[in-house]
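Just one chain follows, in the form predicted alone, and it is written as C-alpha coordinates.
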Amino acid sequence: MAAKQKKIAIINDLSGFGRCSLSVQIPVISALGVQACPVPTGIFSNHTGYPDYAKKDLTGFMPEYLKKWKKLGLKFDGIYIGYLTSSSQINIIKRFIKDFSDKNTVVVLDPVMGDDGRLYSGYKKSTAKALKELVGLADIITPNATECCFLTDMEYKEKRNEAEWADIAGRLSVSGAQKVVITGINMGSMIGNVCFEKKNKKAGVSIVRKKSAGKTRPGTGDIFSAIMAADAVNKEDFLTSIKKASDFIAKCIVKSDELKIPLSDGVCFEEFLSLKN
(Lines of atoms letter the chains of each structure in order from A and count residues from 1; the text may use other names and numbers.)
(Lines give C-alpha, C1' and ligand atoms only; values in the text may rest on other atoms or scores of the structure.)
Protein backbone atom coordinates (compact mmCIF):
# COMPACT_ATOMS: atom_id res chain seq x y z
CA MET A 1 0.00 0.00 0.00
CA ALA A 2 1.35 3.41 -0.97
CA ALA A 3 2.25 5.79 1.86
CA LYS A 4 -0.16 8.66 2.35
CA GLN A 5 0.50 12.14 3.64
CA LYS A 6 -0.48 12.50 7.29
CA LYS A 7 -2.85 15.22 8.47
CA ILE A 8 -3.49 16.87 11.84
CA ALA A 9 -6.56 18.82 12.94
CA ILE A 10 -5.35 21.81 14.97
CA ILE A 11 -7.97 23.10 17.43
CA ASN A 12 -6.64 26.46 18.57
CA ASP A 13 -7.15 30.22 18.35
CA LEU A 14 -5.89 32.51 15.61
CA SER A 15 -4.02 35.66 16.60
CA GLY A 16 -3.46 38.16 13.80
CA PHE A 17 -0.31 39.62 15.34
CA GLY A 18 2.21 38.23 17.81
CA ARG A 19 3.54 34.86 16.73
CA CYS A 20 1.52 32.20 18.53
CA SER A 21 -1.20 29.55 18.23
CA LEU A 22 -2.39 28.76 14.68
CA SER A 23 -0.17 31.38 13.02
CA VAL A 24 2.96 29.46 14.10
CA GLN A 25 1.59 25.93 14.21
CA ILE A 26 0.29 25.73 10.65
CA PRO A 27 3.68 26.54 9.04
CA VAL A 28 5.70 24.44 11.52
CA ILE A 29 3.52 21.34 11.08
CA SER A 30 3.54 21.87 7.31
CA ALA A 31 7.35 22.11 7.31
CA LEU A 32 7.44 18.66 8.91
CA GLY A 33 5.54 17.18 5.98
CA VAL A 34 2.14 16.96 7.66
CA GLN A 35 -1.05 18.62 6.39
CA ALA A 36 -2.26 21.18 8.94
CA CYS A 37 -6.06 21.54 9.15
CA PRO A 38 -7.14 24.39 11.48
CA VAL A 39 -10.25 24.47 13.66
CA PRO A 40 -10.27 28.03 15.07
CA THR A 41 -11.72 28.38 18.57
CA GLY A 42 -11.53 32.16 18.49
CA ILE A 43 -9.96 35.06 16.62
CA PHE A 44 -7.78 37.69 18.31
CA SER A 45 -6.43 40.85 16.75
CA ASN A 46 -3.22 40.09 18.65
CA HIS A 47 -2.39 37.77 21.53
CA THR A 48 -3.47 38.59 25.07
CA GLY A 49 0.03 39.49 26.22
CA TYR A 50 -0.40 42.92 24.63
CA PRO A 51 -2.12 45.69 26.64
CA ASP A 52 -5.26 45.60 24.48
CA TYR A 53 -6.83 43.23 21.97
CA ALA A 54 -10.06 42.46 20.12
CA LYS A 55 -11.57 38.99 20.44
CA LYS A 56 -14.24 36.95 18.69
CA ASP A 57 -15.38 33.72 20.36
CA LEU A 58 -16.21 31.12 17.68
CA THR A 59 -17.99 28.60 19.94
CA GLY A 60 -21.30 29.20 18.18
CA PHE A 61 -19.79 28.69 14.72
CA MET A 62 -17.76 25.55 15.45
CA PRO A 63 -20.67 23.02 15.15
CA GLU A 64 -21.57 24.33 11.67
CA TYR A 65 -17.89 24.33 10.65
CA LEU A 66 -17.40 20.74 11.80
CA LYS A 67 -20.70 19.56 10.31
CA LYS A 68 -19.25 20.27 6.86
CA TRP A 69 -16.08 18.34 7.71
CA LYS A 70 -18.17 15.37 8.86
CA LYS A 71 -20.07 15.49 5.57
CA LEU A 72 -16.71 15.15 3.81
CA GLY A 73 -16.00 12.00 5.84
CA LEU A 74 -12.70 13.32 7.18
CA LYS A 75 -10.46 11.34 9.53
CA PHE A 76 -7.18 12.56 11.02
CA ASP A 77 -3.87 10.95 11.94
CA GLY A 78 -3.53 13.49 14.74
CA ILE A 79 -5.76 15.84 16.69
CA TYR A 80 -4.14 18.74 18.50
CA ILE A 81 -6.06 20.68 21.17
CA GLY A 82 -4.78 24.08 22.29
CA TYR A 83 -6.36 27.33 23.48
CA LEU A 84 -10.11 27.24 24.16
CA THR A 85 -12.15 30.44 24.36
CA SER A 86 -14.95 28.96 26.49
CA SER A 87 -15.77 25.89 28.58
CA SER A 88 -18.63 25.19 26.15
CA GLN A 89 -16.03 24.07 23.62
CA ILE A 90 -15.13 21.04 25.75
CA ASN A 91 -18.18 19.04 24.63
CA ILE A 92 -17.62 20.10 21.02
CA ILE A 93 -14.08 18.73 21.20
CA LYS A 94 -15.20 15.48 22.82
CA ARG A 95 -17.58 14.98 19.92
CA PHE A 96 -14.86 15.95 17.46
CA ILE A 97 -12.55 13.23 18.78
CA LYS A 98 -15.33 10.66 18.46
CA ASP A 99 -16.31 11.71 14.93
CA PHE A 100 -12.92 12.37 13.34
CA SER A 101 -10.54 9.78 14.80
CA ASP A 102 -9.91 6.07 14.66
CA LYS A 103 -7.79 3.67 16.71
CA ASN A 104 -4.57 5.02 15.16
CA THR A 105 -5.26 8.74 15.73
CA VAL A 106 -2.88 10.46 18.14
CA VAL A 107 -4.54 13.05 20.39
CA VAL A 108 -2.22 15.78 21.72
CA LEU A 109 -3.43 18.15 24.43
CA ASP A 110 -1.55 21.36 25.13
CA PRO A 111 -3.66 22.80 28.01
CA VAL A 112 -2.96 26.43 27.15
CA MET A 113 -4.26 28.46 30.08
CA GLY A 114 -1.52 30.36 31.89
CA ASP A 115 2.08 30.95 32.94
CA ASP A 116 4.04 32.13 35.98
CA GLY A 117 1.32 30.75 38.29
CA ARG A 118 -1.48 32.83 36.73
CA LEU A 119 -4.16 32.32 34.10
CA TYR A 120 -3.79 34.28 30.86
CA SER A 121 -5.71 37.54 30.51
CA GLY A 122 -9.34 36.82 29.70
CA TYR A 123 -9.07 33.09 30.48
CA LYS A 124 -11.82 31.99 32.85
CA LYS A 125 -11.31 29.70 35.85
CA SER A 126 -14.39 27.72 34.76
CA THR A 127 -12.65 26.90 31.46
CA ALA A 128 -9.47 25.84 33.28
CA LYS A 129 -11.51 23.54 35.51
CA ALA A 130 -13.47 22.05 32.60
CA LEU A 131 -10.27 21.41 30.65
CA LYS A 132 -9.45 18.53 33.02
CA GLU A 133 -12.14 16.53 31.22
CA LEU A 134 -9.95 16.35 28.12
CA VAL A 135 -6.85 15.03 29.89
CA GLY A 136 -8.18 11.47 29.89
CA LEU A 137 -8.80 11.60 26.13
CA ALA A 138 -5.24 12.58 25.21
CA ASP A 139 -2.34 10.31 24.29
CA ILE A 140 0.23 13.09 24.81
CA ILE A 141 -0.02 16.09 27.18
CA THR A 142 2.34 19.09 27.03
CA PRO A 143 1.57 21.48 29.94
CA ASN A 144 3.97 24.06 31.30
CA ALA A 145 4.74 24.33 35.02
CA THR A 146 1.70 26.51 35.72
CA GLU A 147 -0.75 24.42 33.72
CA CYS A 148 0.26 21.11 35.26
CA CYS A 149 -0.47 22.56 38.70
CA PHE A 150 -3.94 23.70 37.62
CA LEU A 151 -4.63 20.25 36.18
CA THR A 152 -3.52 18.41 39.33
CA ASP A 153 -4.93 20.94 41.85
CA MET A 154 -1.45 21.47 43.27
CA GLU A 155 -0.02 24.72 44.58
CA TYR A 156 2.15 26.52 42.06
CA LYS A 157 5.79 26.78 43.05
CA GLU A 158 8.47 28.37 40.93
CA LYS A 159 11.03 25.87 42.16
CA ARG A 160 10.61 22.13 42.74
CA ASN A 161 13.15 19.34 42.80
CA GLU A 162 13.31 16.72 40.06
CA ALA A 163 11.47 14.10 42.09
CA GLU A 164 8.55 16.49 42.63
CA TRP A 165 8.28 17.25 38.91
CA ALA A 166 8.44 13.54 38.12
CA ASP A 167 5.62 12.91 40.59
CA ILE A 168 3.42 15.58 38.97
CA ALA A 169 4.08 14.14 35.50
CA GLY A 170 3.08 10.72 36.80
CA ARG A 171 -0.15 12.12 38.24
CA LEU A 172 -1.08 13.60 34.88
CA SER A 173 -0.66 10.22 33.21
CA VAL A 174 -3.07 8.47 35.58
CA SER A 175 -6.04 9.60 33.50
CA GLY A 176 -4.74 7.68 30.51
CA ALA A 177 -2.06 9.68 28.68
CA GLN A 178 0.83 7.49 27.56
CA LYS A 179 3.24 10.41 27.34
CA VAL A 180 3.56 13.62 29.36
CA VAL A 181 6.09 16.41 29.02
CA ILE A 182 6.11 19.34 31.44
CA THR A 183 7.75 22.07 29.41
CA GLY A 184 9.95 25.10 30.02
CA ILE A 185 10.93 24.50 33.64
CA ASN A 186 13.50 26.97 34.96
CA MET A 187 16.48 25.00 36.28
CA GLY A 188 19.03 27.72 36.93
CA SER A 189 21.07 28.25 33.76
CA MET A 190 19.13 25.44 32.09
CA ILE A 191 15.58 25.01 30.80
CA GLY A 192 14.21 21.57 31.58
CA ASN A 193 11.46 19.40 30.13
CA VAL A 194 10.28 16.62 32.44
CA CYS A 195 9.21 13.60 30.39
CA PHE A 196 7.03 10.71 31.56
CA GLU A 197 6.46 7.80 29.19
CA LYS A 198 4.60 4.54 29.61
CA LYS A 199 6.22 1.80 27.62
CA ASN A 200 5.66 -1.96 27.78
CA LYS A 201 3.59 -1.57 30.97
CA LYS A 202 6.47 0.28 32.61
CA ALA A 203 6.85 3.98 33.26
CA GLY A 204 10.00 5.97 32.77
CA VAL A 205 10.85 9.53 33.76
CA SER A 206 13.64 11.57 32.22
CA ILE A 207 14.61 15.24 31.99
CA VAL A 208 15.72 16.88 28.77
CA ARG A 209 17.80 19.95 29.57
CA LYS A 210 18.86 22.79 27.29
CA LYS A 211 21.02 25.78 28.18
CA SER A 212 18.80 28.84 28.51
CA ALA A 213 19.03 30.85 25.29
CA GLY A 214 17.37 34.08 26.40
CA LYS A 215 14.21 35.51 27.89
CA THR A 216 10.83 33.80 27.66
CA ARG A 217 8.81 34.72 24.58
CA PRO A 218 5.15 34.01 23.71
CA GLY A 219 4.43 31.28 21.19
CA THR A 220 7.35 29.03 22.07
CA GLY A 221 5.04 26.52 23.74
CA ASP A 222 2.87 26.47 20.62
CA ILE A 223 5.90 25.73 18.44
CA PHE A 224 7.07 23.04 20.87
CA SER A 225 3.73 21.22 20.89
CA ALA A 226 3.37 21.58 17.10
CA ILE A 227 6.66 19.75 16.60
CA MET A 228 5.61 17.12 19.12
CA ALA A 229 2.28 16.57 17.35
CA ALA A 230 3.78 16.30 13.86
CA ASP A 231 6.52 13.96 15.08
CA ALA A 232 3.97 11.80 16.90
CA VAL A 233 1.96 11.10 13.73
CA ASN A 234 5.25 10.52 11.90
CA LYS A 235 6.16 7.88 14.54
CA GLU A 236 9.26 9.72 15.76
CA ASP A 237 10.79 8.78 19.11
CA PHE A 238 9.30 10.79 22.00
CA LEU A 239 12.56 11.96 23.60
CA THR A 240 14.17 12.65 20.24
CA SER A 241 11.21 14.85 19.36
CA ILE A 242 11.49 16.79 22.63
CA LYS A 243 15.18 17.43 22.01
CA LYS A 244 14.47 18.58 18.46
CA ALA A 245 11.75 20.96 19.64
CA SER A 246 13.99 22.36 22.39
CA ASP A 247 16.90 22.90 20.00
CA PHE A 248 14.71 24.58 17.41
CA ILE A 249 13.15 26.99 19.92
CA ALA A 250 16.55 27.90 21.39
CA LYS A 251 17.84 28.70 17.90
CA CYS A 252 14.79 30.87 17.21
CA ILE A 253 15.21 32.79 20.48
CA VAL A 254 18.87 33.54 19.75
CA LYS A 255 18.02 34.79 16.25
CA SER A 256 15.14 36.90 17.58
CA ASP A 257 17.50 38.59 20.04
CA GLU A 258 19.99 39.24 17.22
CA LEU A 259 17.25 40.90 15.15
CA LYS A 260 16.10 42.90 18.20
CA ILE A 261 12.55 41.60 17.89
CA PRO A 262 10.41 42.77 20.86
CA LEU A 263 9.70 39.98 23.35
CA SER A 264 5.94 40.39 22.89
CA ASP A 265 6.28 39.65 19.16
CA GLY A 266 7.45 36.08 19.80
CA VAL A 267 10.24 34.29 17.92
CA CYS A 268 11.29 34.62 14.28
CA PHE A 269 10.74 30.93 13.54
CA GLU A 270 10.35 31.81 9.85
CA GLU A 271 14.16 31.95 9.58
CA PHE A 272 14.46 28.23 10.29
CA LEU A 273 11.52 26.43 8.71
CA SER A 274 13.62 23.81 6.93
CA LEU A 275 12.95 21.34 9.75
CA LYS A 276 12.43 18.22 7.68
CA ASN A 277 16.01 17.71 6.52
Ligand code: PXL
Contents of the next structure:
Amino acid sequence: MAAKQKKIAIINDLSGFGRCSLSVQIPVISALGVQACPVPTGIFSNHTGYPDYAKKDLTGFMPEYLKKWKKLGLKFDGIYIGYLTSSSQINIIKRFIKDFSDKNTVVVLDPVMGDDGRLYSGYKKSTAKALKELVGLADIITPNATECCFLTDMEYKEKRNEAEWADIAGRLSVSGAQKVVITGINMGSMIGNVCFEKKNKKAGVSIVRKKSAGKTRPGTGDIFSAIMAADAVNKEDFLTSIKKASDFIAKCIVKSDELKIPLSDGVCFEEFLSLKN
Ligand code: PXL
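Having gone through the form predicted alone, I am curious about the other one (the form predicted together with the ligand); can you provide its structure?
Full assembly next; the chain just shown is listed first.
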Protein backbone atom coordinates (compact mmCIF):
# COMPACT_ATOMS: atom_id res chain seq x y z
CA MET A 1 0.00 0.00 0.00
CA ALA A 2 1.28 3.46 -0.84
CA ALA A 3 2.30 5.57 2.18
CA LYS A 4 -0.31 8.15 3.13
CA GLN A 5 0.60 11.77 2.44
CA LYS A 6 1.02 13.62 5.75
CA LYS A 7 -0.27 17.07 6.69
CA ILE A 8 0.91 19.72 9.12
CA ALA A 9 -1.01 22.69 10.53
CA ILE A 10 1.39 25.64 10.66
CA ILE A 11 0.39 28.17 13.32
CA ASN A 12 2.55 31.18 12.48
CA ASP A 13 2.44 34.73 11.13
CA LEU A 14 2.43 35.73 7.47
CA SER A 15 5.15 38.27 6.70
CA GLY A 16 4.85 39.67 3.18
CA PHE A 17 8.52 40.50 2.76
CA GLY A 18 11.75 39.34 4.38
CA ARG A 19 11.45 35.56 3.95
CA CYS A 20 10.36 34.30 7.34
CA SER A 21 7.54 32.38 9.05
CA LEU A 22 4.71 31.11 6.77
CA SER A 23 6.30 32.57 3.62
CA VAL A 24 9.24 30.18 3.94
CA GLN A 25 7.61 27.31 5.79
CA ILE A 26 4.78 26.58 3.34
CA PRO A 27 7.18 26.04 0.40
CA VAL A 28 9.78 24.14 2.43
CA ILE A 29 7.23 21.76 3.99
CA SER A 30 5.58 21.27 0.57
CA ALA A 31 8.96 20.48 -0.99
CA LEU A 32 9.36 17.71 1.58
CA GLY A 33 6.14 16.16 0.29
CA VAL A 34 3.96 17.18 3.24
CA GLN A 35 0.72 19.16 2.89
CA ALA A 36 1.15 22.57 4.58
CA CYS A 37 -2.02 24.02 6.15
CA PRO A 38 -1.53 27.56 7.52
CA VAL A 39 -3.23 29.05 10.58
CA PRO A 40 -2.12 32.71 10.45
CA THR A 41 -1.62 34.37 13.84
CA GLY A 42 -1.08 37.78 12.30
CA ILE A 43 -0.15 39.54 9.09
CA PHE A 44 2.95 41.72 8.77
CA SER A 45 3.93 43.81 5.76
CA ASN A 46 7.51 42.63 6.41
CA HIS A 47 9.32 41.12 9.39
CA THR A 48 10.02 43.25 12.44
CA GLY A 49 13.78 43.36 11.85
CA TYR A 50 13.14 46.19 9.34
CA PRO A 51 12.89 49.71 10.80
CA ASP A 52 9.14 49.91 10.08
CA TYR A 53 6.28 47.49 9.45
CA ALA A 54 2.47 47.26 9.42
CA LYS A 55 0.85 44.56 11.55
CA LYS A 56 -2.61 43.02 11.89
CA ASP A 57 -3.20 40.76 14.88
CA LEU A 58 -5.56 37.90 13.93
CA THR A 59 -6.35 36.59 17.44
CA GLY A 60 -9.99 37.65 17.07
CA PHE A 61 -10.39 35.85 13.73
CA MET A 62 -8.76 32.55 14.71
CA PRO A 63 -11.79 31.00 16.53
CA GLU A 64 -14.03 31.55 13.48
CA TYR A 65 -11.34 30.16 11.14
CA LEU A 66 -10.86 27.07 13.30
CA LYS A 67 -14.58 26.49 13.74
CA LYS A 68 -14.76 25.86 10.00
CA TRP A 69 -11.79 23.49 10.18
CA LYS A 70 -13.57 21.60 12.94
CA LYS A 71 -16.63 21.34 10.74
CA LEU A 72 -14.39 19.77 8.08
CA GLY A 73 -13.36 17.15 10.65
CA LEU A 74 -9.64 17.77 10.10
CA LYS A 75 -6.90 15.90 12.00
CA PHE A 76 -3.20 16.62 11.50
CA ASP A 77 -0.09 14.42 11.53
CA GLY A 78 1.86 17.42 12.76
CA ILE A 79 1.04 20.68 14.52
CA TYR A 80 3.73 23.34 14.28
CA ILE A 81 3.62 26.43 16.52
CA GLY A 82 5.75 29.49 15.70
CA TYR A 83 5.37 33.28 16.07
CA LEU A 84 2.37 34.37 18.16
CA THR A 85 1.00 37.91 18.14
CA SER A 86 -0.77 37.84 21.54
CA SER A 87 -0.78 35.86 24.78
CA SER A 88 -4.47 35.05 24.20
CA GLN A 89 -3.39 32.81 21.34
CA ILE A 90 -1.99 30.33 23.90
CA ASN A 91 -5.48 29.18 24.91
CA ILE A 92 -6.57 28.98 21.27
CA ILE A 93 -3.57 26.73 20.59
CA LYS A 94 -4.24 24.50 23.62
CA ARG A 95 -7.76 23.99 22.24
CA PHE A 96 -6.34 23.44 18.75
CA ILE A 97 -4.11 20.61 19.98
CA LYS A 98 -7.14 18.93 21.66
CA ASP A 99 -9.40 19.35 18.64
CA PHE A 100 -7.07 18.50 15.77
CA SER A 101 -4.73 15.77 17.12
CA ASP A 102 -4.97 12.05 17.27
CA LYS A 103 -2.65 9.70 19.14
CA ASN A 104 0.02 9.90 16.44
CA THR A 105 0.14 13.69 16.05
CA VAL A 106 3.57 15.27 16.57
CA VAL A 107 3.53 18.75 18.15
CA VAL A 108 6.55 20.91 17.24
CA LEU A 109 7.06 24.15 19.15
CA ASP A 110 9.48 26.76 17.85
CA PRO A 111 9.15 29.35 20.65
CA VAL A 112 9.92 32.25 18.28
CA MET A 113 10.42 35.39 20.35
CA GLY A 114 13.90 36.82 19.93
CA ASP A 115 17.56 36.63 19.09
CA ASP A 116 20.90 37.96 20.37
CA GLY A 117 19.59 38.07 23.94
CA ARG A 118 16.63 40.34 23.11
CA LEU A 119 12.97 39.94 22.22
CA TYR A 120 12.09 40.86 18.61
CA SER A 121 10.92 44.43 18.13
CA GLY A 122 7.25 44.71 19.15
CA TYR A 123 7.16 41.21 20.70
CA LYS A 124 5.45 41.48 24.08
CA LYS A 125 7.01 40.19 27.30
CA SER A 126 3.58 38.89 28.32
CA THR A 127 3.47 36.66 25.21
CA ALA A 128 6.99 35.34 25.93
CA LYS A 129 5.90 34.51 29.48
CA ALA A 130 2.66 32.85 28.39
CA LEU A 131 4.49 30.75 25.80
CA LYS A 132 6.04 28.72 28.63
CA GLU A 133 2.64 27.08 29.03
CA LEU A 134 3.03 25.43 25.62
CA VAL A 135 6.42 23.85 26.34
CA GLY A 136 4.84 20.92 28.18
CA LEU A 137 2.51 20.16 25.27
CA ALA A 138 5.21 19.79 22.62
CA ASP A 139 6.99 16.62 21.48
CA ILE A 140 9.81 18.55 19.83
CA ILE A 141 11.09 22.03 20.78
CA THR A 142 13.47 24.07 18.60
CA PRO A 143 14.53 27.23 20.50
CA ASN A 144 17.60 29.33 19.77
CA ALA A 145 19.94 30.35 22.62
CA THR A 146 17.95 33.51 23.40
CA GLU A 147 14.61 31.69 23.52
CA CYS A 148 16.07 29.04 25.84
CA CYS A 149 16.98 31.73 28.33
CA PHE A 150 13.53 33.35 28.26
CA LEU A 151 11.86 29.96 28.69
CA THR A 152 14.07 28.85 31.60
CA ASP A 153 14.50 32.30 33.23
CA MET A 154 18.25 32.03 32.82
CA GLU A 155 20.63 34.83 32.01
CA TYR A 156 21.47 35.10 28.28
CA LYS A 157 24.97 33.94 27.45
CA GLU A 158 25.96 32.78 23.98
CA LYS A 159 29.10 31.11 25.28
CA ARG A 160 28.33 28.09 27.42
CA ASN A 161 30.00 24.72 27.57
CA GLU A 162 28.38 21.53 26.31
CA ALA A 163 27.31 20.40 29.79
CA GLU A 164 25.50 23.73 30.36
CA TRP A 165 23.65 23.49 27.03
CA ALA A 166 22.74 19.89 27.78
CA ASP A 167 21.42 20.96 31.18
CA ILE A 168 19.24 23.68 29.61
CA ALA A 169 17.90 21.26 26.99
CA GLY A 170 17.15 18.79 29.78
CA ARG A 171 15.23 21.43 31.74
CA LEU A 172 13.13 22.24 28.68
CA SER A 173 12.29 18.59 28.22
CA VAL A 174 11.21 18.00 31.84
CA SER A 175 7.55 18.78 31.25
CA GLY A 176 7.25 16.45 28.28
CA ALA A 177 9.22 16.99 25.08
CA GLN A 178 11.09 13.89 23.91
CA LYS A 179 13.35 15.96 21.69
CA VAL A 180 14.93 19.39 22.04
CA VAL A 181 17.27 21.06 19.60
CA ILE A 182 18.89 24.35 20.57
CA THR A 183 19.56 25.91 17.19
CA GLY A 184 22.15 28.19 15.66
CA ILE A 185 24.55 28.57 18.59
CA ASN A 186 27.60 30.69 17.81
CA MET A 187 30.67 28.56 18.60
CA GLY A 188 33.55 30.66 17.26
CA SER A 189 33.92 29.82 13.56
CA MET A 190 31.32 27.06 13.93
CA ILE A 191 27.54 27.03 14.31
CA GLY A 192 26.32 24.39 16.73
CA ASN A 193 22.98 22.71 17.28
CA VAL A 194 22.60 20.99 20.64
CA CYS A 195 20.46 17.90 20.21
CA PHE A 196 18.77 16.28 23.19
CA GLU A 197 16.72 13.14 22.87
CA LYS A 198 15.00 11.08 25.60
CA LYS A 199 15.10 7.37 24.86
CA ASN A 200 14.03 4.68 27.31
CA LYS A 201 14.23 7.13 30.25
CA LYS A 202 17.82 8.03 29.27
CA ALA A 203 18.88 11.21 27.54
CA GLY A 204 21.21 11.31 24.58
CA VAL A 205 22.97 14.61 23.94
CA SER A 206 25.04 15.46 20.90
CA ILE A 207 26.16 18.56 19.09
CA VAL A 208 25.87 18.91 15.33
CA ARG A 209 28.51 21.46 14.31
CA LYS A 210 29.05 23.07 10.97
CA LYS A 211 31.51 25.70 9.81
CA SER A 212 29.71 29.04 9.72
CA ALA A 213 28.65 29.68 6.10
CA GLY A 214 28.29 33.47 6.46
CA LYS A 215 26.49 36.09 8.56
CA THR A 216 23.23 35.04 10.20
CA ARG A 217 20.07 36.02 8.35
CA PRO A 218 16.40 36.26 9.42
CA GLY A 219 14.09 33.34 8.73
CA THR A 220 16.77 30.65 8.92
CA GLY A 221 15.36 29.38 12.22
CA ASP A 222 11.94 29.12 10.56
CA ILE A 223 13.37 27.05 7.70
CA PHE A 224 15.21 24.86 10.21
CA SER A 225 12.11 24.12 12.27
CA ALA A 226 9.97 23.56 9.14
CA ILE A 227 12.40 20.85 7.99
CA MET A 228 12.35 19.32 11.49
CA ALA A 229 8.52 19.28 11.50
CA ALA A 230 8.13 17.74 8.03
CA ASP A 231 10.79 15.13 8.79
CA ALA A 232 9.19 14.32 12.15
CA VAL A 233 5.84 13.42 10.58
CA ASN A 234 7.74 11.39 7.97
CA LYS A 235 9.49 9.53 10.85
CA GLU A 236 12.95 10.65 9.82
CA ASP A 237 15.73 10.09 12.37
CA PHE A 238 16.18 13.19 14.63
CA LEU A 239 19.93 13.69 14.08
CA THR A 240 19.70 13.03 10.35
CA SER A 241 17.03 15.70 10.15
CA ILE A 242 19.09 18.24 12.13
CA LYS A 243 22.04 17.63 9.84
CA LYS A 244 19.85 18.00 6.76
CA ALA A 245 18.40 21.28 8.06
CA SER A 246 21.78 22.79 8.91
CA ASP A 247 23.31 21.73 5.57
CA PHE A 248 20.36 23.25 3.69
CA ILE A 249 20.60 26.55 5.57
CA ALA A 250 24.37 26.75 5.05
CA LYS A 251 23.85 26.25 1.31
CA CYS A 252 21.17 28.98 1.26
CA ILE A 253 23.44 31.43 3.14
CA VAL A 254 26.31 30.90 0.69
CA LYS A 255 24.00 31.42 -2.30
CA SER A 256 22.41 34.52 -0.75
CA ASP A 257 25.85 36.11 -0.32
CA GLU A 258 26.73 35.15 -3.88
CA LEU A 259 23.55 36.81 -5.20
CA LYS A 260 24.23 39.85 -2.98
CA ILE A 261 20.88 39.58 -1.21
CA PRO A 262 20.70 42.12 1.65
CA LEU A 263 21.02 40.41 5.04
CA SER A 264 17.62 41.77 6.10
CA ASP A 265 15.88 39.91 3.21
CA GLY A 266 16.69 36.42 4.52
CA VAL A 267 17.96 33.53 2.39
CA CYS A 268 17.17 32.70 -1.25
CA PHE A 269 16.00 29.17 -0.44
CA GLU A 270 13.91 29.30 -3.66
CA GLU A 271 17.10 28.57 -5.62
CA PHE A 272 17.07 25.07 -4.15
CA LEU A 273 13.36 24.20 -4.35
CA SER A 274 12.63 25.18 -7.89
CA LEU A 275 11.02 23.24 -10.74
CA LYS A 276 12.80 25.34 -13.33
CA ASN A 277 15.40 22.75 -14.36
O1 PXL B 1 11.77 34.73 11.84
C2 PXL B 1 11.14 35.03 13.02
C3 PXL B 1 10.07 36.09 12.85
C4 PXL B 1 8.79 35.71 12.58
N5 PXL B 1 7.80 36.61 12.41
C6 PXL B 1 8.04 37.92 12.48
C7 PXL B 1 9.33 38.38 12.75
C8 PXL B 1 10.37 37.45 12.94
C9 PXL B 1 11.73 37.89 13.22
O10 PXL B 1 12.07 39.05 13.18
O11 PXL B 1 9.56 39.69 12.81
C12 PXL B 1 6.92 38.89 12.27
